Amino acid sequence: MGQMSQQQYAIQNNITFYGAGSMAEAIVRGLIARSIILPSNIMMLNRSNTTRLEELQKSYQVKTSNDESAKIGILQNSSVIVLAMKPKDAAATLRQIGPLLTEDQLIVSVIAGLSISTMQRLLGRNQPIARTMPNTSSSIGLGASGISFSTEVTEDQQRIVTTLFEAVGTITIIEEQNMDLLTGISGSGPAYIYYMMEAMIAAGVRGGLTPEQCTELTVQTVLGAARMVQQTGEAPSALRAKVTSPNGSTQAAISVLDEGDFFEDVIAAVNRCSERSREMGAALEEEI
């Protein structure tokens, strides 16, 4: 009976999350909520925070450990190792685990700025690596994640990675050279939308509505607009045109945005974010 139950899960491998922060938790939550993997097949490690591990074990029934002496065996017995620690801790961790790995173990990185080639250099071997860039909306299962694979990653391993991140939203598989651009669009993108929402709410409050009313109206407007694009399949420009009558109030608003070069400013913001992502990645790689 137990054997049949195990076969119902899409992922039957042992997965270790090295790092137990919010992104690791979001992925674990999605995997378990969608019954993609047995909780007992998930191990979560961190360096010292026992309380945090106890919370995760209680919430998701996963295995946890911060016992340094046990980590070697745990890592050696994991088909998939998800690196979810802070960037400053990544180099030491990669150097430490490199000698423990076999060539068929998959490394999945959610560490911003760290290239596949640098990770392989730190590991001391051409390990199969998936480099990913989720965003914060993954915490509620509505993330947008970019994924790049090293040449060593097999088709079966690619399937595991896509299943992992589909548990927290949508995925886009890209060449690694485009990861910084993706960061500028979806990685930091939620912040741009939040900023727009801040301004809409402020306009309503200044006009006399309550903050609560403005927040509800703005949130539903943004949610509805996103859903319209998603469900109709129409381009945002086409949907905008449908609600923008000549000489109407919406056209008047768009004209004000155009006077401020809104369209080009957003493009410039995405490009600057991408550029800064490259700068930060380069600085991180210089440090290690």
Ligand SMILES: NC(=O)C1=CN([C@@H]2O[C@H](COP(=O)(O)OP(=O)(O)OC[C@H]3O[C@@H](n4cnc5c(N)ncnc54)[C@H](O)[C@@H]3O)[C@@H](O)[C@H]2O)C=CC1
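Switch from the form predicted on its own to the form predicted in complex with the named molecule and print that structure.
No partners, no molecules, just the chain.
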């Protein structure tokens, strides 16, 4: 690709995804689908699993490597490094890459719980860091990502991060202290919705509908409900009231959910998720 065709891409920096798992792939798929960056400007690193890297290379035309000896050069050549490994692998990685970095390289983390100060202490330097919390719907451009910046992040680097995550959905810039709470809502939130869908499908199957029928009905119901909130601008409670005829079938169903304390259970689940995110952060802090 020549210089001219590079011009059309919103991001022209070299970006390395350190950890090539499901979250890294979700973001890369969104970036490639929207032509935000030239595929050859993306590098995906893994520890081993050559087959996985070959698949990624084939699907997205990105560069990949699991060669330990090449990693140093790759990282030094990247203006943005996205940390996308599991929390348990983060401390060792940060310690390893800290001495290699220069102050103009931006670290973008998607790791749950890991705070900016812990990252900077593990790196051994006050690197510019964006702590983010995307979700897996990023892979179809419908992600909801939270972002916080360390004070070292320049305006230009902020623009890169917002462009990266706007390419795969909506972004919400928040104070870092609220990131664990956001994780409980949108980071892990897709799993709660899928769980609800699993139960609705199971109910239909148990009653005698086919799995295909139940899946179709459930998916369209969830999609329609989310779109209704988005397009009408009405509160979920107001829309729920419109479905719920007095003494009708919906009211009977909601009563059962309330007997199980559905509303408070969901709040408790979000809070427990946030707490777990904080616990994971505390465990990483202990590794300093």
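Positions refer to the first chain, counted from 1. For clarity, every value in this text was computed on a predicted model and none was experimentally measured. So that the term is clear: the rigid core is the largest set of C-alpha atoms that superpose within 1.5 Å between two forms.
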Discussion item. Core superposed first: is there a CA shift of 2 Å or greater at Cys273 between these two forms?
Written reply: yes
Worksheet item: Using the core for the fit, does the CA position of Gly73 change by 2 Å or more between these two forms?
Response: no
